[in-house]
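Here we start with a single chain on its own, the form predicted alone, put down as structure tokens.
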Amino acid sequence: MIWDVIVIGAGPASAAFARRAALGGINVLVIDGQTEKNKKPCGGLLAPDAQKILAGSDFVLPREVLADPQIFAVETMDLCTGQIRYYQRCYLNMDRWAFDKLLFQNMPEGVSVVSGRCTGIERKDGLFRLKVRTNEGIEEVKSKYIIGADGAASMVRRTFFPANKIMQYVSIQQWFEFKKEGPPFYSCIFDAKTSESCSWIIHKDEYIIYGGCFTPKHCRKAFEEQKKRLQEFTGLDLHNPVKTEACLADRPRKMKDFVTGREGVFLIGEAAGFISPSSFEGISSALRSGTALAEAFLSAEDSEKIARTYRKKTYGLRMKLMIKTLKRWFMYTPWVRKIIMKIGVGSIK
């Protein structure tokens, strides 16, 4: 069988595209490389922007997808200055693995999902041919178009757009059993001595997650050093982790970092560079870009027009993320952050 579209990756961007495209009569094959033991490391917080997008499609989260507690404030701390401030935020705390699975439930006819990992891609005789490793062995699948929804480590982006490199961090997080009751339930951590980016602590049921984004060189050393400093600062016991996870995280800095695609190859979500450079929140951008590409497929007639339409539909998203690079400067420049936290702009008691 020759599919209209093959999507590599089975996250929010892929789900948004597949659902909308299939309703328009497009046959979609989704290659899902995640398993419960090999799932995407994620804090699992659904931000207000993502909530708003899901609300527009009457989407609801069942109880089994949610994790305790629900979060209405973030504690922001600077380990270098010792400053602490609290800011009102409204996040839905959830199980990210269960959330991704939920997005693919009740898909319309025309969407098929295969569990496996793509090991090779080539373009031949006007078709894309992909080798997929499944439990049954290596299979070959073919399509007219291919979409990369495979995150920061995107094979599709590396294969077809190797010149369009984007700045990347290594995101490392560890899970710990949590025995102490009480707040804070969500903390944002800055420590200029160990990272130019941010870290986080999130309570999730009977665990806490401590993680952060670090420059690739000596990332694990920086992570452990920051963890030690954090324990001294907060008194938290971060010994004996239950598990350690790591993945790449993109940080767009200029418009050229956003690669939407051409010549039958398209990118959505973080694979395209659509992720907040300030908070690393990516679910809202994934949902928007996946929907935008599906609408481009349904309104355009050929590859060139699809590419042009998709780029036009994501202009607002690209501009929004570029504005957040300015927000990042205020958040991540130590002396500016020190002044903002001292004054207490936007904070709550």
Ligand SMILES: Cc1cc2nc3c(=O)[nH]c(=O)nc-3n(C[C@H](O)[C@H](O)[C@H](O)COP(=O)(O)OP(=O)(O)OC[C@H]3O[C@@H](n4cnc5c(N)ncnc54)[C@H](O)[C@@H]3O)c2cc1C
Given for the second form:
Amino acid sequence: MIWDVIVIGAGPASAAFARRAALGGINVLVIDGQTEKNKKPCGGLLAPDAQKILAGSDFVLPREVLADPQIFAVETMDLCTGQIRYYQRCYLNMDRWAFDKLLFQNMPEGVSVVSGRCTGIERKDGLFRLKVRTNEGIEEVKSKYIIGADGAASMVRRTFFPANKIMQYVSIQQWFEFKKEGPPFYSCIFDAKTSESCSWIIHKDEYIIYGGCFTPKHCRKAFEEQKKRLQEFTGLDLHNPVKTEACLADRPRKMKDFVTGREGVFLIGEAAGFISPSSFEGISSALRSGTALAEAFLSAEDSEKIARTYRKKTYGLRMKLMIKTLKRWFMYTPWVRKIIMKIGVGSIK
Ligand SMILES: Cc1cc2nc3c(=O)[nH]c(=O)nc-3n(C[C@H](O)[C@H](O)[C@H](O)COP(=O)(O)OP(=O)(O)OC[C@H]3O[C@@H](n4cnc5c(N)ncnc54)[C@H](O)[C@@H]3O)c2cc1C
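Let's compare: the form predicted alone is above, so bring in the form predicted in complex with the named molecule.
Following is the full complex, with the preceding chain placed first.
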């Protein structure tokens, strides 16, 4: 069988594309490399922008997807200056794995999902041929178009757009059992000594997650050093993690970092570079770009027109993320942050 479209990856970008495209009559095969053992590391916070997009498609979150507790303020701390401020946040705290599963439930006819990893792609005689490693062995599947929805470590981006390298951090997260004393935690941590980026603590059911983004060189050492400093600062016990996970996280810095695709190969979500460089919130951009590409497929007949329409449809998203690079400068330049925190702009008591 020759599929219209094969999508590599089964995160929010892929789900948004597959649902919209299949409703318009396109047949889609999704290759899903995520397993329960190999879950996507994530803070699992659903930002207002993502909530708005889901609301637009009548999507609701059942209780099983939510995590405890829902916290409406983030405690922001700077380990170098000792400053602490609180800011209101309207995120939903959820179980990311359950959320991804939910997005793929009740897909319209025309979407098939195969569990496996894509290990190779070649273009031959006007078709894409993909090798997929499943539990049963190696399978070959064919399509007219391919879409990389395969996240920050995108194989599709590396294969077809090798010149468009994007700056990346290594994101490391550890899970700890939450010992019931003390208030629930939701914190944003700045520590210029160990990271040029930010870290977080999120309370999730019976666990707390501590994670952050670090420059790849000596990332584990920086993580451990920051953890030690954080323990000294907060008095939190971050010994004996039950789980450690790591993955790459994109940090777009310029328009060229966003790659939407051409000649039958398209990128959506973080594979395209669509993630906030200031907060690392990426679910809303994944949903938005996935929907935009599906609409481009439904309104244009050939590859070149799809590419052009998709680029046009994501212009607003690209501009928004570029504005966030400016916001990043205010948040991450230590002396600027110090002044902002001192004045208390936007903070709550
Ligand atoms: C530690 C961390 C915490 C984060 N916390 C938040 C948060 O709280 N809120 C938020 O909005 N954003 C958060 N983000 C960002 C967000 O997770 C991503 O931007 C978002 O998931 C991107 O969605 P996506 O669909 O593009 O790709 P992903 O969600 O990354 O999905 C890609 C999928 O592709 C699969 N895949 C990859 N390669 C292959 C292959 N070769 N074959 C088959 N499958 C493959 C992967 O298994 C994965 O399932 C966080 C990121 C990190 C790293």
